[in-house]
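Here's a solo chain for you in structure tokens, the form predicted alone.
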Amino acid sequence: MNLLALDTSTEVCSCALYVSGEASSQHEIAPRQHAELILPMINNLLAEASLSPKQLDGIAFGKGPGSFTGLRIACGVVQGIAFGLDRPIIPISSLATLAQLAYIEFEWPHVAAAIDARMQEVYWGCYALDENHLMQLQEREQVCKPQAAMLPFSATWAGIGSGWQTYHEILSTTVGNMPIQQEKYPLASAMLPLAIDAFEKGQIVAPENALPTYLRNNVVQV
């Protein structure tokens, strides 16, 4: 299996890829030059790894919440590969990524992702792993004010995201104190296992049907 996983949901610009079950990663991070980083990115993985378009079997994709901009210029990048190769798509949450990160790099097996999403509000949704060391969503990913994030059952639970570092001592004092790593985004690297997982249980769209998730209805157009 060959996968390519991009993300610039966020301040970082980031992919991975995942050949024959080794896997590579560039990120950088880099606010507003993702549409000029990301195609040199997946080239230089590609090259390296002496590696074809073609023989990718599909390309994941961080499909949000986040920055509405990072979010079109990942969804179109992967719709154009896609289309070109006619290759599926696999749309991977940001929040889960996030939360996939918090596992791999602290083994925290229950975690509540926040990222800033501006407007006073943060994107939130809480993971908890499963059998197959997979963040899993418990209940629903939500934009909400910082007073209103809950926690969805009674756990040792550990906060990552930029939403704890704009709203650390709001959701503090809303959910409880708790081990967090605020300055940490969403990786491609991360995504990457839960790609897997999506892609051999047949979690793929066509390039048409590959979607932003802003999670907010009034998306600014521009």
Given for the second form:
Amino acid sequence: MNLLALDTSTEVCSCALYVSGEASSQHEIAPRQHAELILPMINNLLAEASLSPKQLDGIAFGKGPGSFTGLRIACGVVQGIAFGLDRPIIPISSLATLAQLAYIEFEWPHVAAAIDARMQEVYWGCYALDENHLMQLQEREQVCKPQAAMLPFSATWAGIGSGWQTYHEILSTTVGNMPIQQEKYPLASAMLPLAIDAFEKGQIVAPENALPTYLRNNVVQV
Amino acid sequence: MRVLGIETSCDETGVAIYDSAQNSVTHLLHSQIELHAKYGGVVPELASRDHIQKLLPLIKNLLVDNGLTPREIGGIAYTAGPGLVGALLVGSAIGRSLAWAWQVPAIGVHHMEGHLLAPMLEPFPPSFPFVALLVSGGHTQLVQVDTIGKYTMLGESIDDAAGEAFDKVAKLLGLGYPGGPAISKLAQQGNPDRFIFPRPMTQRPGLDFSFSGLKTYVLNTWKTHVQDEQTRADIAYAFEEAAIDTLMIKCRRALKQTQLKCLVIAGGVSANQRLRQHLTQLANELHVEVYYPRPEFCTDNGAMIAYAGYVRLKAGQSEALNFSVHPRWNMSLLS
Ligand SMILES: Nc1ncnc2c1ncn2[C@@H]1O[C@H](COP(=O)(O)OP(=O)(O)OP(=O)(O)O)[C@@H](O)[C@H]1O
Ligand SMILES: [Mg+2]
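For comparison with the form predicted alone, produce the structure of the form predicted together with its partner chain.
Starting with the chain above, the whole complex follows.
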């Protein structure tokens, strides 16, 4: 199985490639440069793995939540690639990717992933490790005031993501003190295990049905 | 060569395939007018969200409708600017990555060059050099076109664009969006002798335009009269005449100044029937030729982008994988 994964939901532009058991990846912290960076990155990864685009079986992308424009860059790019190659798309939550990253890097089994949503709000999702070493969503993801963030059950939680940087104090008062990693972003490399699992379970969509999950839907200022 | 064209710079999702062998084009369009209508103008975030939902299904339908397989597409063109940044990014991301997957060249097109070249899709296209009047929702420009990519700006609006003026006047008269067609329709019921509005910036030399004063004049007239149906129609008539006459005066000057014998009009306002009548008169009087696109290619569409892209690709230009968009982009910087 060969999968490509990419995420441009935050300041980081990242992509990863899984070629029959071998993973490779690239990322760069580059706000507002995702359009320029993403396709060259993908092209490089494939070239280094001597893989032609047609050998890909599916394409995963960070569907959000995150920067609206970033979500649409990733979404547009995977729509184009998947339609062009006639392959399915695997949409993966960027909060799930963050949680998976927390497990990969720190072995935390209970993770509160938070991305700064601007406008005094945070994208919030709590994840717990399953028996296959994959992070599973507990309850639901939401955009909310940091004062309204909640943990689904009591356990030894840890926090990850930019939301913990912007709203550290409020979040600590609301859900309690816990170990945190603030300067972490959803990396495509951490998305890979989730994408492989989803692909095997058939959690795929046709290219035109892959759309961003914005969470924030009241976008008209009147 | 067949080129797929993608237009997503504002509130229309347009796709088309231009076939150079036949000089023919086929296109599909999804308009967001209803989506934005209740907000009284285009909401950029809503526009981007709609483009990403509609674009790929449109491309699919276009290929299916024309019985084309990917192998038969030789290149992809998409609007890279000017326009709304989020909306431009949708068309560019899908267009550029699709070209990568199909292994064909891609090109980011200047939206106004697209408008400018739209008359080339007609059975009797203009030949270079010519004077072009671009009149759309965001632009009012007189351009000397020596050849593709050689554009000299002769004059432009210092405030509102002509189409914008139609839209604003329509709004203050309580007509719907887009204002151009609404004003035109109502003007047919207008009494030509009731009001005469000023022709802004025609007393002074030069080829620049200004439409915001005319809009204010309309507002004052509307406020100081009994606001009945007839008055509304009379104002629509006087406004349309003043706007068109102003455009005509400047076109006349531009033709004289450049000594060129060919005039091209493009952009949404070029769909205006009275404008076309006046142009025919002007053409006869000055012994010049006048060209415009068919009405459906006056406003935004994928066909003009497919064609402009074809011309650029044929000239050997293309965009590398590191695509970018240009929300503001001066056409005279093209080459
Ligand atoms: N029959 C008409 N008479 C006058 N104006 C018209 C007519 N039909 C359309 N318009 C005007 O044309 C404009 C839309 O044209 P177009 O789609 O070319 O503009 P745009 O794409 O919004 O702007 P730009 O091309 O400058 O970025 C609107 O302002 C509309 O009112
Ligand atoms: Mg336009």
